[in-house]
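Below sits a lone chain in structure tokens, taken as the form predicted alone.
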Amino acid sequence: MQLEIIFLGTGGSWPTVKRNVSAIAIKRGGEILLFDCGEGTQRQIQKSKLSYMQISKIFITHYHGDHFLGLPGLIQTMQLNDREKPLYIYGPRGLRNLISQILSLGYFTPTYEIVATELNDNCSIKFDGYTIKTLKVDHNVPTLAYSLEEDERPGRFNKEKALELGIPEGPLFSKLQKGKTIEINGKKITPDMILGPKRPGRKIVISGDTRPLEKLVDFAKNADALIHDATFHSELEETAVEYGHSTAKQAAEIAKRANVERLFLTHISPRYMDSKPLEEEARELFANSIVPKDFQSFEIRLKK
């Protein structure tokens, strides 16, 4: 199944000519998960290759405007396009009240179900094929980081071993690969007799706005992608601390210690019309660091 990250908004605080505010889509097969929904996100979606009608779940990291003010317009636009499927929205404490206020704006009554779920630190929610986990991070207001972790995959199929055991090629191979026990000439053959060790699925971690946090190292351990707050260059480290953010260098330190595959630097301050210095600073510590542009997409491939 294809897994892709699409950066819809990579800036922080307010929109600029080059960057819209926070919004990250993760497309997994035919499902789209949206992480944060800053002002203008529905416009960004329309300019991308995505369909907002495929969004099944929205995860809000915190309630600063540049992370949620796109919700009212997106929710109403979904209705104008005859959405019928429920929309599930997750976020820190206070989400139910926020959604209630959004749904009372103007003359608007939703005709599809909107389910608001409040999350705490160390939550783990199982969905079909993946789990979403949370971590409370260090910002100036209650903020959650999110991790999407796919289920483990079956081990490699040992065709030679299967043939040795007298299993003919065809449907029985497929059953074993799906974890089902089969029977040949009165003898039961279990998947573990044919398959190698289970293999990990993919893992994507989104830090939300945060100062550098020791717990994030473990939370992001061995992730395929870490999307981390990098609001400032290290020249403004004191400013970053004051406002509850990280520098590009600090994000790279987390990525290196967590042994992630790729680091994506986001929530770039509007002061940086040229983000190259941020990327260069991060790459000095962690070579595979990227400051994505709005609308850039990156496929996360399965490890062999």
The other form holds:
Number of protein chains: 2
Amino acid sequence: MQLEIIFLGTGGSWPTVKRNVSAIAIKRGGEILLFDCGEGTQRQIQKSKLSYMQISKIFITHYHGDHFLGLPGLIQTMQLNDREKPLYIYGPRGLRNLISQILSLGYFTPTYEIVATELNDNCSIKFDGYTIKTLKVDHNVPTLAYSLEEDERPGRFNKEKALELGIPEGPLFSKLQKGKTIEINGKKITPDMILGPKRPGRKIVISGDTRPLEKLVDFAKNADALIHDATFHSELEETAVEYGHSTAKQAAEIAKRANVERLFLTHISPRYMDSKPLEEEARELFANSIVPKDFQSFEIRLKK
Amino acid sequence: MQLEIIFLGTGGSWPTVKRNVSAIAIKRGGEILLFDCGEGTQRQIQKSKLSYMQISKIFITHYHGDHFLGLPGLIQTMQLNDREKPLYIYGPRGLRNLISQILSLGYFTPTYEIVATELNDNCSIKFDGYTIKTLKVDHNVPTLAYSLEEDERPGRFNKEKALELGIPEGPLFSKLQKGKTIEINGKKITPDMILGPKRPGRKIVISGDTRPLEKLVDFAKNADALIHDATFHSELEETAVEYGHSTAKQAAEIAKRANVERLFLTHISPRYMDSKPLEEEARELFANSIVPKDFQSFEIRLKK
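Mind sharing the form predicted in complex with another copy of the chain? What's above is the form predicted alone.
Once more the chain from above appears, this time first in line as the rest of the complex follows.
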């Protein structure tokens, strides 16, 4: 199943000509999960290859305007385009109140269901094929990091062993691969006899706005992608601390220690017309660092 | 004084790749008045030549999302950029409640003053150099049209007459032009002796979302610019009626009967990738019709 990260808004605080405010889409098969939804996200979606009608769930990291003010417009536009499916929204405490406020702005009455679920630190919600986990991070208001972790995949199929056991190539192979027990010559063959150890699914972690946080190292352990707050260059480390953010260098340290595959630096301060210096200081510590542009997308491939 | 209309969002209902939702700026000297503020307006302003810090007053026509959902983000960004001056917001009844809702979304506390004033039909508010008038129009929710009318200008200076009366060219001319009485050779000269009849200032009318309305003909009488709802082509006149909008043709009829100088067709439905047919049907009735693109600006010159 294809898994892709599409950066819809990579700027922090307020939009600039180059970067809109926070929004990250994760497309997994036919489903789109949206992480944060700053003002203008519905239009960013329209300018991308995505369709907002495919969004099933929205996860908000925290309630600073640049992370959620795109919700009312998106919700209303979904309705104007005849959405009937429920929309599930998740976020830290305060979400139910926020959504009820949002739904009562101006003349608007939702005709489809909007389900708001408040999450705490260390939550784990199982969906079809993946789990979303939360971690309370270190910002100036309650903020959650999210981890999307796919279910384990079946182990590698040992073809030689299967042939040794007298199983003919064909439909029986496929049954075993799908985890079903088969019978051949009156003998039961269970999948674990043929398949190697289960293999982990893919993992994407989104830090939300946060100061560098020890717990994130474990939370992001071995992730295929870590999307981390990198609002400032390390020259402005004090400012970063004051406002509850990280520098690009600090994000790279977390990525390195967490042994992630790739680091995406985001929530870039509007002061940086050129984000190269942030990317460069991150790469000194962690080579596979990138500051994505709005609309850039990255496929997360299954490890062999 | 320069007077300019800058179209920041010319689309209706929801944003498209080409057109953002409603927002029109009028720049008069160093002051910017904003009419409607759909989602993403702050970014449209950044992409234009305007500065949102110059916005002194915002007029909202009605409380459908595509006309006001850019307010919370704009208000917050003004604060992040250290606004200290009060911001004056005007709109139909319900504004005070709306603004108090907007100011309590998420973690935000305004540090500058936001003054919300509710307006009725037929209001007239005098500002320095111009008056804003309102007209209740015919939409599905309470909606106001706005008219910006500059103060009358002094009449034309009759140079010959001035010289005849023995006034030497120079500072005394300028005093008379500014409406001051002067004395020359012990004789009082009042401005009305030298100046022709007062000349009207410029007038710009914004219809808001509305079905074609008889009263708008008078309201927009002799305006230099009428910015009118033209959501649909006349092929969809029934749809326009149902949703409380006008067709391009109907807007042109109003413009013609009101004897305006120029007609700007706006609030174009997202269904029209190409707005040429709307412009064409308007021009058949009223030649000086245009469907502006986002970011197009038009100077409104003083009549000689």
